[in-house]
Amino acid sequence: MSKLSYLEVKNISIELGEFKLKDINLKVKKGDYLTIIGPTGSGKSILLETIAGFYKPKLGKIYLAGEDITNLPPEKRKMSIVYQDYMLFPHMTAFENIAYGLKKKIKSKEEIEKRIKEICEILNITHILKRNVKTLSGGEQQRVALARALVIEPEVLLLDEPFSALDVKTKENLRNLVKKAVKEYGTTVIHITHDFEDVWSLADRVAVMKGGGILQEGSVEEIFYKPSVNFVAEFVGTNVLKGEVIGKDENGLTLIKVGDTVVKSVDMGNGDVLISIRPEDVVVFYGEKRCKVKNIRRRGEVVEITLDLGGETLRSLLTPNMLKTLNVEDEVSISVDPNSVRIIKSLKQKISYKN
């Protein structure tokens, strides 16, 4: 096992009926927070439950702190798992639910109460400990589930979309509480999510899955700003455009011609290149007429603008207030910070860029 990894999934393959996980490799450092994203049916939950010990892989190994745990039962793996539906015991109080697993490890009533008090103070649920869990809100139930998972001080915390059934404000509060709790306990986390806010708020690293395999794994910036394949770019909503490096400006920034527009990048490149630009980093304004507004679409609290740069399509996210004078077919200009224009690769390298 790599000296740098604490949890290592090595060449794991598993068959469950027609579904297969194939050649999965992951390395997670101690204390890291890894999020796994991907479309429904990509195998995220199966991978998590294989790590937890609920499924035995056909091929490959799982290591924790240098120990081969591939054939260990779930209760011997020093892991806790939290699902989106809480899975609390409905006939018990919040305290009894949290204490359930702890009682198997600790006999001292005083020590049990001490540990429960500590984690409940972090998660702000000391005031509901005597209540039956059926009387709790969704956010309170999820905090009880998290407390139950963390109180036994697992080596690895596995989260399977734990916030998906909660409202936006409750999600935000829980993210902050989870961040505080795992930092306090030094817990290593693997978190499956469909919500990119979870990724931006919590993750150190991200893995993108599709069809039972991992397409790309890296830092949050690498996944969202330098996707390695088309599917990843489309899934995380990044613009990927073809451009031509035409030189450098007086500050040494790379000048890239994209359609009829020139953008600047901090990255180095030559000839024809692929670049990525996050939609939220594109500023649209009336000025030099360089591109045309092709579509305007409301997306919750933001508005997505589709622009034609003269053969290349670019999406921008704006606030509704900026739309007061903007219309389809308007000619506008764009501005993008050079730090947000990332060169993915040179097209002359003949590297395949496909799904």
Contents of the next structure:
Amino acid sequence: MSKLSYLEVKNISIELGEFKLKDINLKVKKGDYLTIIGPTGSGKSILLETIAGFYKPKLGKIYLAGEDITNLPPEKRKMSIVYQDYMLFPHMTAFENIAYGLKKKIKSKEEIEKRIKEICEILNITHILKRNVKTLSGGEQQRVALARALVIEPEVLLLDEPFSALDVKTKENLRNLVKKAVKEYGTTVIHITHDFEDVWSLADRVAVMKGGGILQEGSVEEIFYKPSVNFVAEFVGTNVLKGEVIGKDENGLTLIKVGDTVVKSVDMGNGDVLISIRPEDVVVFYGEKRCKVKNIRRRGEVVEITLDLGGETLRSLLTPNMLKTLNVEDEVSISVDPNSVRIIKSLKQKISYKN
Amino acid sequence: MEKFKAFCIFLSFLFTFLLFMSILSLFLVPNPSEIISSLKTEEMIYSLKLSIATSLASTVLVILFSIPVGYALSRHDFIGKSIVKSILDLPMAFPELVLGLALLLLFGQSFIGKFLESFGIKIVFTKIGIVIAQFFTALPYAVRVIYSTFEGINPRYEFVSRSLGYGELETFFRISLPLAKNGLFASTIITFARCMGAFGAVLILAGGSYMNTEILPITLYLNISYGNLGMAITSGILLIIISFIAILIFEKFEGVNSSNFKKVESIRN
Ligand SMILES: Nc1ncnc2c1ncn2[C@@H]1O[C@H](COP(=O)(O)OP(=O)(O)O)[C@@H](O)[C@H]1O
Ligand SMILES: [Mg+2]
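Pass me the form predicted together with the partner chain as well; I've looked at the form predicted on its own already.
Below: every chain and molecule of the assembly, starting with the one above.
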């Protein structure tokens, strides 16, 4: 089998009680990092656990390195899994937890200790190995769980919202550790998350799930800048706007008129187009006044402001101190990096943009 | 409203008082020398020994049986699962005497009894019969406790173990059983206490014959019918002491904050 699909999920359907996964297809290249995003209850965990072999699909096949593993029990699949709530065995120390899978693979005590030492140095947990896992902090527990999963050098590492229970700082730290460890071992990863930071900083590919199906799968770029359906755009928070190509500037950038504003894009196009702009890429300042602030809403660390561009609505994310002076109904200007303005679709014919 | 509240509280106190007095009278009514001499009789010693021996045997059997049953009910979906669950619960609602009668018919009259007899295994009116009767009386309670214990353990522990290379059986022994330790312990104590106190089913199936299939509850019953109050009270006291020791062991090992005790309580009540 080609390198193109090291792990391949083909037409998988599964029923669990009331819930159904419908006709799932996924291809993951060796060494790739795939994140799966989607609302709660969309079947992300079930998909992951089906790949791991805990649930038997009703229809479809799963291939790993060209081999049909659909009927292989989980212990033969060479995949390991890390959950949000760690799932460390409470009757074992941190060391015993990490050694658990390794003991099954290799007999030599020295070799086991050597490998555990290696992974623990990467994850920085050498000092807590003798501890009872119940006394560890969340971040420490999750590093032990990661070590336990990575130390057996799995073909595929499955992560089910591994950082969700952790505070922002610990999350950031663990993200970097995972990045380092995955690179070191060349592991193929499937990572479920609802935190886009994970996607930005870790992923090569993204799949968006909803209601037991995959809506879109693609590179991070594609998902965030070229969402194929309205739901994906809404879910990932991308602005999707109608515009009209009105020419090119002196640098060859496409000029697009959106409402009363003109933005520049690196993409080519003509006529009526749909464009996408990430809210965090919009810079707001007082200048030639072309758009009106319709709404200001705090969302945790950032502030979301809604702008009226003259018919088209654009959402923008700002840090709170940027808008000390900003009020609803103010008139402002925007500027967007041309690299961040993407043409999704040409609307030469009247194509209604609905899914 | 206030009067109703007072009434309810009054009832609780009244009931507790009566229960306490009745237990107390067990220890106060007879004179101590009579109890000592009853304790020393051959019949009492025989009955105590047989009670403990049969209860230990049936407890081991019950636990060995309810672990896989409780596990299967908790972890797996299979055809007829709800029927299995209801039938397993039946003996809890059954009068024990009826359970005994049913067992008597099964092991005495049916092909199963005849089949066992062809191997020389006699159940009706024998000590094996005591164990069988205790087994069926206590089993539903043990299955319940063990079932809810496994229900309380996230199956993802088992998933993780499987993904780390351990098969179904290895995972069961290395992960599921150790995690279920507290619940297994609780159900063992409960089972033993149930077996010690089993009466109706034992009487019908094993016959309750003097110094043969005589366990403590039978001793109590036989001696009451002969008007031998001292012997009856002594076996009652022995039964209470044994339950008390069981509860004490239970609490000592369980700790105060365990939820298993509540589980057991809610099932017993
Ligand atoms: N073992 C199961 N049996 C029946 N239904 C299940 C089972 N596991 C999960 N579900 C249901 O399937 C749906 C999807 O679950 P899940 O995959 O956990 O969603 P998420 O995308 O949030 O991870 C949920 O509605 C859940 O209640
Ligand atoms: Mg989930």
